[in-house]
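Encoded as structure tokens, the following chain is the form predicted alone, with no partner shown.
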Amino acid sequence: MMKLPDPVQKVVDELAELPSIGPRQAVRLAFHLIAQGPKDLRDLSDAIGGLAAIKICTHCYFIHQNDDGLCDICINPARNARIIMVVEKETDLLSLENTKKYTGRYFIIGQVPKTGFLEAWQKTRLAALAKFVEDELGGQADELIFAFNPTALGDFQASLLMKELAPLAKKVSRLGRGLPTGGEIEFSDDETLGASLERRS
């Protein structure tokens, strides 16, 4: 195989581990990026140094620039503390955001592996969960609403989250049946997800 330079083979290795692109995708962004010259480049640069400015709420572990450790979700007084969804990623936080049907807070696991069995900073993360339900709850939320995937898989992993996290809620429910067997929470359109929200059960 043709050795590249080492400043493109160092971006191709970086690439390369992004979710969703393999190697060959890897080297042909790179020669896209390099197409579109200094300037281009410079301000990708930049754009990706801006990430490091980015930080990760304390409670629901969702970004944000503010300076107390909370996301704007989270300190939100008009949101309800006491109903969380529980997500595996980000991208599932916002397309459920963006149905504006939904008022209560969220909780990021992180995506759980196919085994179902939790990764030590996501046991981490749900010790967290815990300790923010007895201090700032009382002991117990209102509703507990796990949104992962309606695939076998999503199925697996959520009612072993909801047997273990049950004693945290008066009520644990899941997203209703209005998203697709086998779709995707972050691939939904909006007004699938919102019947989605109100079919919970």
Second form
Number of protein chains: 2
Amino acid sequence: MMKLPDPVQKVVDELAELPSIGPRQAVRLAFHLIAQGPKDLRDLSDAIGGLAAIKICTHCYFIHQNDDGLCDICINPARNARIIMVVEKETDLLSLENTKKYTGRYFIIGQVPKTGFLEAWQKTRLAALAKFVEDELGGQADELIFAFNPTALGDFQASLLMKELAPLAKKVSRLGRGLPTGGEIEFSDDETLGASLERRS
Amino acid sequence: MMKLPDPVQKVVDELAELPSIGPRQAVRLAFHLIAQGPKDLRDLSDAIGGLAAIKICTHCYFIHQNDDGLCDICINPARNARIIMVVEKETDLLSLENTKKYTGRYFIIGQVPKTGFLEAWQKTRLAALAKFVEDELGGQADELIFAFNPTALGDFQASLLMKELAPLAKKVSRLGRGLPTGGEIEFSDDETLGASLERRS
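Any chance you could show the form predicted together with another copy of the chain after that form predicted alone?
All chains and molecules follow, beginning with the one already shown.
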């Protein structure tokens, strides 16, 4: 590859390290940014720098900007602290919040590696969850809900964690499985259709 | 969508404006950046800000960091200024340079809109090309090579431009069309195979 000027190569390298951005897309993005001109460059640069002001909730690990260590959800007295939904990612939390049907709290465990084994920082988060349940909920939550992707991997990870965290709650559940609203029976895959039969209500 | 803290929303908006990054990916990227921590945020922010030092070549519109207005290719006396390859994008130029088989210069016209009509800034570039040919090459280049994508749209745009720019050069050509090296005849599409027959050599 023809040598790019250092400042360009640096941006390409930085962008290519981001998830879901490949090396070619990184080059295209760098050229796009240059073409945008100095004002847009400064806007993006400042915006990214501004993320340093974002804090991570010490209870659920979601983001926030509050003065104490808790996010808007954990700080909200209307949210039931005794019901905790375990999600992998912040974006899963956002999608679940969008349903406006959940009034409990969350716990972000982070994306579980494909091996199914948690990394050290994820174990630290689990230890913090256990401590929270111990200190603030008298040793047991009312319910732990596992909201993992309905895939073979997600199911596997959820079942491992459900077993491990079972002592922390009176009830352990996972999201319902069945026909997606708006879907068609004719075009549903066997697994989904089978689950909808088994879990008919 | 649940309201995100302002600094996060700002980054999401900025990223979502970039080509090939959708709004969902922008949110995921923002969370990824936050999770990376302040040092990585500063590195990326600084790298992007550093792009302001990049200049655009006044002859070919490629990027450079030289003191005068010309890029490394246009400044290089070993490159033949009388042969000019018209490309759409910087990344096309990079791919063509990688072949190490071209010793002429380039001219970046910018991605031609799907309508086939050039935008005002692209017409300005064409006027600059005509002026360059007039002032520096005595009114005619030896060859203008059109390196546009071998698609219906690219062919259409190339043929329009070839007609328009024909007076600027003794010879006007476009990249050869035929079987891609390493391809298989059995799996070639009809257009490619037909072109390879018509242009057999």
